[in-house]
Structure formats: C-alpha cells, structure tokens
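In the form predicted on its own, a lone chain appears below as structure tokens.
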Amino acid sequence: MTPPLYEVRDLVCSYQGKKVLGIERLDIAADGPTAFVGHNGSGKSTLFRALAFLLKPESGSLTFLGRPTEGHEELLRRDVTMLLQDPYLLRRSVFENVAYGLRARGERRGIEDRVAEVLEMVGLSADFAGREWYQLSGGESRRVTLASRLVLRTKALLLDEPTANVDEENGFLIAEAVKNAWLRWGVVPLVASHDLPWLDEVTDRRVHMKRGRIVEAEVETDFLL
C-alpha cells in the first residue's frame, strides 16, 4: 500500500512570535491532485512553504512518502518543487529559464528534449525556447515558470495561486499541464487557489483552511481526470 504523500502531525509555524499555522492532523494522498482552499490569511501559503521544506516548523512532525523529514530537508527538496504566487523569471532566454533547474542539479543529458517536452505541455511552441524573458506576456511568463518546475519531474508539485492574473485561455493551458504531469509522470500536484471553477478542472479533492487550521478535508472523492 502506497503511503500518503505527506503526514502532518501537530504542525506549528509562527512569524515574529505570532502563530500562523496550527495543524493537528492532515494526511495528503499520493494518488492524485489535492486542492487547498480558504480566504487570504488562512495559512495556505505557509503550509505550502513548510511542505516544500522552505520553512522550518516551530514544532510538530512531517513525513514524506512514509519517511521522517527532520534533518533531511535539503535532500528532500530534490523531490518537491513549488511555484510561488509571484513567479520570477531569470533575465535570460526561455530555454535557459526552463533548463536552469536541471543544470543546477548536475543533469546534462537530454536537456533539449526535456525542455521541448514541457514547453509543449504548457502550450508553447518550440520557437518559444529562443525568446527572451522580456518578450513574454504575463500568461506566457506564468507558463514558462510552470514549465521550469515540470521539467524536474519531482514527486510533488506545489502551486500557490497558479492562475493569479491570467486570462481564461492561459488558465486552461495551466490546468491541462498540471493534470498531464500527474498522468504522464506521477507528479502529485497540490494546488492552493481562490479560483474554484478552475480547481474543478484539476481535482474535486478539497482541503479547506481557515485561520491557519484545517476546517474540512474532502479526501474520499473521485478525480475529474
């Protein structure tokens, strides 16, 4: 039996002495996408940073695919990637932006093919590889940053408001890419978003958050894939 992607127990995170996240128990399945919903300030982004091993919790425990994570965060970051709410592009070509993570990990083989594949997944033609960062629209920039995460083929992909400030067409292409990452490679997407109709295109599994806590988790539903 496959263990949960994450098991969260008594997790507490604080900023400047103020408790912003307090989760007693949460299991996140590894068998498909999960959406996290809640108002601004509900704790979604903080939880995602903890799950991406970018924020060290004040207390509590976190396991990843059945393995304790404390003391192994740096190594586990190779298995998890996160697309922030305000994605950032390097001042270089689309190809170099997408290939950057692979090269940082010391991978050299097949980079051109892998970059072309993920650009196709996000609805961008091969010609886009040669474009510079300043030649892209907002929606194209968002898809390029998503491609730079997809190319890593991590075990978990955390997306914080992936469709913020993009139009319907770009939102559709992002949804298709997220679903295909799961279907092709088994990359498990975790998505935080206010865009409920868009979330319906990705998954009907919901975790509801309020004031840093889990208030409801719908974990037994079927996926819309």
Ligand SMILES: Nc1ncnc2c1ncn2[C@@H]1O[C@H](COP(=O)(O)OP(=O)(O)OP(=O)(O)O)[C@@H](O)[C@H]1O
Contents of the next structure:
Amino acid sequence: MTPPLYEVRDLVCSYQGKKVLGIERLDIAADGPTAFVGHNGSGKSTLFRALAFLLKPESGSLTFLGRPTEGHEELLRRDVTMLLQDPYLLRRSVFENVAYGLRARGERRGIEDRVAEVLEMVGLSADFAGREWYQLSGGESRRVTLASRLVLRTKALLLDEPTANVDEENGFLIAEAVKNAWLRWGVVPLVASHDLPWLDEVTDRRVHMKRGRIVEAEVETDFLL
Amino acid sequence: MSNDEQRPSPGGNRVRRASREVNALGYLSEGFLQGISLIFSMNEEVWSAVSATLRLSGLSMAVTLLIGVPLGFLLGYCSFPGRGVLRVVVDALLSIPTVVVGLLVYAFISNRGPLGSWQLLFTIPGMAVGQTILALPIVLSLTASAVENTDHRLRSTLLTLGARRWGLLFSTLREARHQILLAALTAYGRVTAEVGVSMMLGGNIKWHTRTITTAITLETGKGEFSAGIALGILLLAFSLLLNGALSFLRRRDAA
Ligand SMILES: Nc1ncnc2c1ncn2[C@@H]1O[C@H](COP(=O)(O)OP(=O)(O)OP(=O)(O)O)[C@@H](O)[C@H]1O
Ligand SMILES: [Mg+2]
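Which structure goes with the form predicted in complex with the named molecule, now that we have seen the form predicted on its own?
Let us now look at the entire complex, which starts with that chain.
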C-alpha cells in the first residue's frame, strides 16, 4: 500500500501568537484529488500554506509520502507547489512566468512545448505566451498562474480557490485541467473552494474545516444551518 | 525711434521705462539667439564644459552604482540588527548640502589633507569623489525602498515555484529593476545639476575641470549671458531627457 500524501498530527499554526489552526489528526490520500471546504476564516489557506512548507507550524508533525518533513522543507518545496488564493504574476511575460519553475529546476530542453501544453490546458491560446504580465484580464492572469503550477508536475498541487474571478466556461476547463493533472501525470490535487457544484466536477472526496479544525461533514451542516 | 519719444512730455517717464523693458527683452533674446548659435557652431569652450560634465558624471555614477546597487539591495532585502538605524542614517544623508560634501572632501584631498599625496584636488577624479558621496545615499535609499516595496506575495510565489536562495535573490532584484533604474536616474540628475562640489573640488579650471554648471555660474557672473544661456539650454535638455525617461519608467511601472 502506498503511504498517504500527508499525515498531519497535532498540527498547530498561529499568527502573532494567536492560534488559528489545530488539527489532531488528518490523513490526505495520495490516490486522487481531495477538496477542502469551510467558511471564510476556517483555516483552509493556513493549512495549505503549512502543507506547501511556506508556513512553519508552531508544533506538531507532518509527513509527506511517509517521510518526516521537518528540516527538509527546501527540498520538499520542489515536490509541492501551491496556487495562492491571491496569486501574483511576476513582472515578466506570460511565457517567462510559466517557464520560471522549470528553469528553477534546471530544465533546459522542451520548455516551449511544455509551456504551450499547459496554456492550452487552462484555455489560453499559444499567442498568450508572448504577452506581458500587464496585458491580461483578471481571469486570464489567474489562469496563467495556474498554468505555471501545472507545468511543474509536482507530486502535490495545492490550489487555493482556483476559480475565483473565472467564468463558468473557464471554470469547467480548470476542472478538466485539475483532473487531467491527476490522470495524466499522477499529480495529486488538493483544492480549497467555496464553489461546491464546481468541486463536484473535480472530486467527491471532501475535508470539512471549521474554526481551524477538521470536522465531520454532518456536524458541519448541523452547525451551519 | 518715434518723434513722440524725443519730445519731452508729462508721460515721458512711462515711455522711457517701456523702452527700457523692450531693450531688456531684446538683450535677453539676443543672448538666447547667440546661445543657440554657440551650441550649433560647436563652440569649443561650451563643448569642453559638456565633455567635462559627461566624464565627471560618468565616473561618479559608475562608482556610485557599483557600490550603491548591491549594498542598497542588501539593505532592503536582508534583516540584520541595526538595519533600521542604518536606513535612517542613509535617509538623513539624502539632504546633505553639496557645499558640506565639498568642504569635507576638500579637507581630505587638499595638499595638507590625509590624502593630499594622491593629488586629487582640482581633478575630475577628485570631483567624482565628492559627487559619489552625494549620489550614494540616493541610490542606497531608493534601491532599498525598491526592494522593500516589491509585492508582499513575491517571496511565497517564488518559493512555490521552487526558487532557492540565489534564485530568490536575483528574481527579487529583477522584480525591482525599474525602481532601481529610477534610483540611478534620480542620482544622475542630482550629480549633473550640482554646483557646490564641482566648484570647490574642481576649481572651475577652463579646459579641465569646468563643467556646465560651474561655467554657467562664471559666465553669468561676468555678464556673459549668451554663453551662460547656451550652457543652460544644454543642461535643461539633459534634465528634460532624464525626466522624460523617469516619467516613462514610472508610468510603465504603474501599469
Ligand atoms: N497573516 C495573517 N495574520 C493574522 N491572522 C491571519 C493571517 N492570515 C489569516 N489569519 C487568520 O487566520 C484564520 C484562518 O485564515 P485562513 O486564511 O486560513 O482562512 P480560509 O479558510 O482560507 O478563509 P477564506 O475562505 O476566507 O479564504 C482567520 O481567522 C484569519 O483571520
Ligand atoms: Mg483562504
């Protein structure tokens, strides 16, 4: 049996001493996409930042594919990528943005083809590659930032609200892209979103969060209503 | 002249004053025309001052950027104890008067000064020392600000894309590139426009250390407006060009 993608144990994260995340136990499977849902401020982004090794947890332990992660964050950041909730485009062309992570990994050959491939996956024609970062609409820039993560084919792909600012048609395209990342390349997508019908397209596996904790689905709906 | 003017009349004073103004205007416009013709006739004195200005500012800017950009970058990028104090000191040096720099450097490089044996006084390199001291705080402070003002999401973005220490550093430098160029242009503006340092350390020696600004000072003092105007036009053209480039960059950056 393959180990889980992540095993989270007694994880505590705080901002300026204020505890916002406390997860006793959470296993995230490596055999397909998982969705994370919960109210604003329930801790989805904070959990994702910890899983992407951007935020150092205050305490607790984290394993990645069965191996402890502490002290190996820099190496592990090459196996995990994250699309931030409020993504940022580098002040460069679209091509340079998407190629950035490949270049950082020392890849030299086949970059053009791989960039074109992921741009197509997010519904952007090849001539977008030549555009500058300031020549894009909000939804287009978001899709470029998604493409720049997809292209890396990392083991885990954390997407924090990937369909904000994106219209229905392109939302559908993104759902396809996320599923294909799993089916074609074995990239495990973890997706946080408030768009439940859209999430249904991607996966029926759900993790519910509330006030920085993991809750059972039934419990959550009880509290919500 | 009209007959009216020659005839003494109660309104004579007013007329005379008006004609004096016409003369003053003529005097200025004549100076302006002469100035233009000086520029286009490649007057040697004018061009010697231009060439001294370009060599001097080129030298001081080269040294300033070589020191200022890397140090300014580190000042904005790294956190270390005393960084805040250093930032305040550098910002305070932004408004250091040119004559104070002139005085201090003079004391060091004059014959009796500690660096007197280097024979830097009244030479272009000697003036460049002063101008570098003038320009360095500008480049340091604006470069540090440029780095500090990069988007707060930049670091996490680069990390999620897999950048490591050096990639992080160079990509941050690249994100701030327009602002850093802005810093360089601002410093260049200060250096080409200053008089105090060039006058005190250069001595305004004809064919040698006479720059555009010191030449204007001298010519105006002698009442030689046409030469002053010629040089003024050139200096103005310089700064217009520079400010054009600055506002172009600023607008592009705001896009
Ligand atoms: N940088 C920060 N500094 C201080 N508090 C923060 C910071 N970021 C988030 N918080 C707090 O942490 C808690 C969890 O925030 P988080 O962003 O993880 O929620 P979320 O589930 O992603 O919400 P949303 O659905 O609005 O994106 C919130 O109470 C929030 O106010
Ligand atoms: Mg969030």
